[in-house]
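Next up is one chain by itself, shown in structure tokens, the form predicted on its own.
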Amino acid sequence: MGSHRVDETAAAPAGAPMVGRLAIIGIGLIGSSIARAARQHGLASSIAIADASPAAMAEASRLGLGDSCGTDAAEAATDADLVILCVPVGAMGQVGAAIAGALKPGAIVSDVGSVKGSVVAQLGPHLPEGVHLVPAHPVAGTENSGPGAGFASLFHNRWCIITPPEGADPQAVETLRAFWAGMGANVETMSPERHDLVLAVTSHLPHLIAYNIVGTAADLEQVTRSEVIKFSAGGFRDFTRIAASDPTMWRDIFLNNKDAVLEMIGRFNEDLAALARAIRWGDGDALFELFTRTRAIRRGIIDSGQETAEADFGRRHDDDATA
């Protein structure tokens, strides 16, 4: 990841910043990447960072991620024009209550959570009149976490979904859209409910499957743990990458997008049963048709620029260095 940080402290481009004071609450992978990208692109006059972990704050301060760093979320949010909550979905209400009294009229409060309906429900009651709630979800990340894991190009050519609740201020929505676009993201707008259904399919269910498959392999008594690790082929290896994601974050995602995830699990179980029947009865045509359709989806993802077509998912091999 070190190569991503080259020149991230370079001078900001000329022109007026998009927002005055940017407050980032939570300084893990996404929060630290926002801080780096906002700094690199000159999107904010100043950046205030807060995290409940003194260790995370010490690292953020050492890395120079903010103009101020502390453990008090309300202090960071004071006089902020844009506040982005980069905390687990389950903590949104608690943090919203903590910063409510510090928010100035006209401030925009956003987030980066993978669930949106729950975020609106948790934050809405705490925000004072005149403060604009505009949730968002950058569909980007790695399996790494912590202030040192971020990099400024994380959002480049990745999607960020903005999910304004009904009646949201259009100018606040446009400011947030421009902010994410300024960090290189492609921006889409949809309702919180639509977002949660779409992400249940594209993100939440795949993560649940990955966690389950890796757990199943770990529990097999007939296969040793060392054999699972030693002979991991590409499929299992890539499942372990997904399953290495932050456990607190994903616990909260599943609990806060319960209805949509359970709906997708039901659909998945039906399709899996049909696939099991095809294997049991030797229905090669059904298997070939399914694999052909799914291969086309993979090609569409590559064509849209959301993945690499390089062999082995773009992983660097030892012999690449001498090529």
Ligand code: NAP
Second form
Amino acid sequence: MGSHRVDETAAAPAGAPMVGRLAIIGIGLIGSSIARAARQHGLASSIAIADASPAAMAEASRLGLGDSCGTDAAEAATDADLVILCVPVGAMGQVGAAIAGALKPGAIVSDVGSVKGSVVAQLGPHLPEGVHLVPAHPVAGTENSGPGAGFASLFHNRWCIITPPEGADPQAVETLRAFWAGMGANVETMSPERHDLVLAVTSHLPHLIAYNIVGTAADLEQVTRSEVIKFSAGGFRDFTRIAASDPTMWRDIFLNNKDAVLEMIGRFNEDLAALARAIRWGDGDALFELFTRTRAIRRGIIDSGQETAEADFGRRHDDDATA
Ligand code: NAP
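Beyond the form predicted on its own, can we have the form predicted together with the named molecule?
Every component of the complex follows; first up is the chain already shown.
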């Protein structure tokens, strides 16, 4: 991701901001990246920040991420035109209840949660008449957390999926679409149910596999832990990056996308059993055919600009240290 970063001190473009007061609740990796990107692109006339963690608030203040910083979500949401909840999925309902009374008519409430059906169910009942709920999920991130982990170009050329509930106000949906496009994201719209199924395959299952394989390797008795670390470049190392992702965030994702994830685990187990059978019976053709198909999938991801074509994820090696 580092190679995508751009100058965060660049001046905001001239012209009227897209939204007036922007409130960001939760100033971790995603919230602080939105604050930086909105500032850089001149998308809001002011930015109010709230986070339950006094330590995160102190760091956000020090980094100058907002015009105001505090621990009271309702205070940040007061008079806001756009409120974006950037807290773990399991905390969405609690924050919705806390800000409901402070929202002005016409305000847009959005979020960045990695699960959408559950967020709509948690937030919807709290929002007063005349407030527009337009959930979203930027499919961008790193394994790091906290206000210092964010950067303005995180969403650049990444997808943001907007999941408007049925009957959502078209103008509110358009404002949110333009806001994400203004931060450099490619925006796609789909239903919350479709989102949760798609992300179960592309994100949630891979994370579960990574957590599992790193846990298994750490528990193995025949191979010592020092050997696991020493020879990690054999493949294990790349799983450890994903398995270093925030425990609270991922606990909430699995608990809130239970059905889709369990469905995908079932499919995965069946396919794994077929692979085990192919290995046991020496069916090299089956293995070769699968590995050829999967190589083509990686090619497709590179061709679509979502990954570097450089070998070994573009890691620097000793013989190219002068680059
Ligand atoms: P993060 O870096 O851990 O930041 C979350 C912040 O929210 C923390 O400062 C946390 O404080 C605070 N918080 C927790 N509960 C709160 C509450 N009830 N009221 C106010 N603040 C609260 O997390 P993140 O990675 O930015 O993730 C935020 C959201 O983005 C999650 O819903 C996640 O699913 C989604 N998302 C993440 C990624 C990613 O790659 N990280 C990508 C796309 C979407 P404490 O630390 O004290 O709990």
